[in-house]
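Here we start with a single chain on its own, the form predicted on its own, put down as structure tokens.
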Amino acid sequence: MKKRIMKLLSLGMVGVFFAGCSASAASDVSKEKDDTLKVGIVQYVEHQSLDDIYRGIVDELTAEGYEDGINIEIDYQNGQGDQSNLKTISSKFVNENSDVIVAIATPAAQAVASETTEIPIIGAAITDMVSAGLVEDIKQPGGNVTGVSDMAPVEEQIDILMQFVPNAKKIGIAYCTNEVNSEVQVKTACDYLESKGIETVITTVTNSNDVLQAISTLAEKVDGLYIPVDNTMASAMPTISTICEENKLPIVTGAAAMVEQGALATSAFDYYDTGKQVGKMAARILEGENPKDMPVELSKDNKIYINKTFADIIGIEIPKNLMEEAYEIY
């Protein structure tokens, strides 16, 4: 990376100067902080998915040979769902010349692609980088933002569910407008299930605070209920549960965190997985490559999870060959 190399030709010439003051001691100080590599990541909000995201990047930034307080610097802020404090937090990055920013899930993507076009960035967590208008092509992203992409198994995750309820006439779809990610989801997942035949009943919402009163009023018109991978859905995942135990609904989502947490079932991959992937890939650009030549990678490794604490609380029996193929039994 070009300013890599600009540091380490900087620091060189600063470590000659101070020899011939005598002075080696304050040289080696001056070297130690300038050598150190800024790595910014902005997460959009808690919860357990995004969480594991980043401890993979650290883990895998780690074994990769660029650990936190010694060669590289680690600034992780976290937004709070809040799009003000998405571009607080994008702006300082790029104020303070970060060498590499990650950002984790879509809002906080497209927050910091709005302030830089120079500085790499890399996205985790993004359903479909193109139509949330940060790469022009996966396969050559073209600019300075590229990353892994979570795109979920919508079929095979409404294949599970109609096998909790295969005589369906109305699933409800539940997921928030303003994330992109959850609208390319909830298309594939509808355009699937009117192709079987099933009718679909769609809620949104625009916050957190919607959920429970969006959710209690679906609830009560469906015979089963699909939840993309979506964020603010994720976060109020315990309410949603909750609802859904007391009208005896099965839930599918389309992350693994979301069964631990009450859903009943899904086919996912692990994001602690995904993390890694991304961490790799900020090794990668810190070495110097250049995310216009890094195409979008996807989340690897699909596995089912299921929830039976919370299929028992609901009295429905799961299917044989389900219990055989799950990764995960909470």
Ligand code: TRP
Given for the second form:
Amino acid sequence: MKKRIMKLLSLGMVGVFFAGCSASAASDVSKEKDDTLKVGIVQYVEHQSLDDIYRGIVDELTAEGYEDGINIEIDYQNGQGDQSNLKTISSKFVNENSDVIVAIATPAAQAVASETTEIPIIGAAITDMVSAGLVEDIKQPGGNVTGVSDMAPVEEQIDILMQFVPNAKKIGIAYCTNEVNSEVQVKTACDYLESKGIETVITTVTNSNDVLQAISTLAEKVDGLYIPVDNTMASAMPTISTICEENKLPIVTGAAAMVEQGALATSAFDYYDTGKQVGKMAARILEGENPKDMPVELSKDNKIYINKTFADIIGIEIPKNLMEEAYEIY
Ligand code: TRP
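Counterpart to the form predicted on its own, namely the form predicted together with the named molecule:
So here's everything in the complex, that chain up top.
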């Protein structure tokens, strides 16, 4: 903690030297340069929701007075959905002695947490911090990890799907088994559907290469499809959407960006806002707070998103109440 305060002080000093604008100031600046606060950001994979989170984090850090290249140095790395990449990136951040590491999505946070129990870690949009083994208690994290959880309103999302297909007997669910975040949501979805007497057909994949085959097979067996907040599925959304179009299969997803890319509807968070929430927590760490005393926060204000173009393509009517409630119609 002391080190961080020293860094902030020395940065203040740099400002003063600059104001004086003496010739020797330049060398002071370069000397102080290695003392710039280091923020490592690792994103699990590329898809729009996670990209939105990243933008939100950077914008909020800037709004809080931490600007990349000025008083902080942001090292942004993408794991491309690959476990060994995540490990390499995590150990790099640890070796470089980052002041805070922000990990976007569950697998990224798990990778970083397994590399350090010292450096503060902020998990960004982690569905369930406890199931992911990142904190023991969301109110009192106790260790070096805290963050923002985006546990989706799964039951509300299933209700939306059932409004489109009120007579459905079988609902398909697809997710990636490497993602604990999805397992938690799928359990909720299954229990809820079962309580309504609806059969669920579950298909899993282990990586994005399997998605085409898995969804094509599933599409023929079910009356509707639910895909939770799953990174692998989100990154394969164009493929999934095409299969659903071909099969005229109603699909509801966990995230708004997935609806925008070709699903019927959802009730979901604005992930740019989640990113801003994460950025605020990262700024508090840079100011010297300790993650062990920072309760896990929750994403707020889920809203209804609808894709009218997709509904028209598969020839399904959008329930009037949903249209009226919609925050955004694509
Ligand atoms: N919640 C996911 C996780 O814990 C990450 C995530 C955030 C995500 N927004 C998303 C995944 C949208 C898919 C789609 O890993």
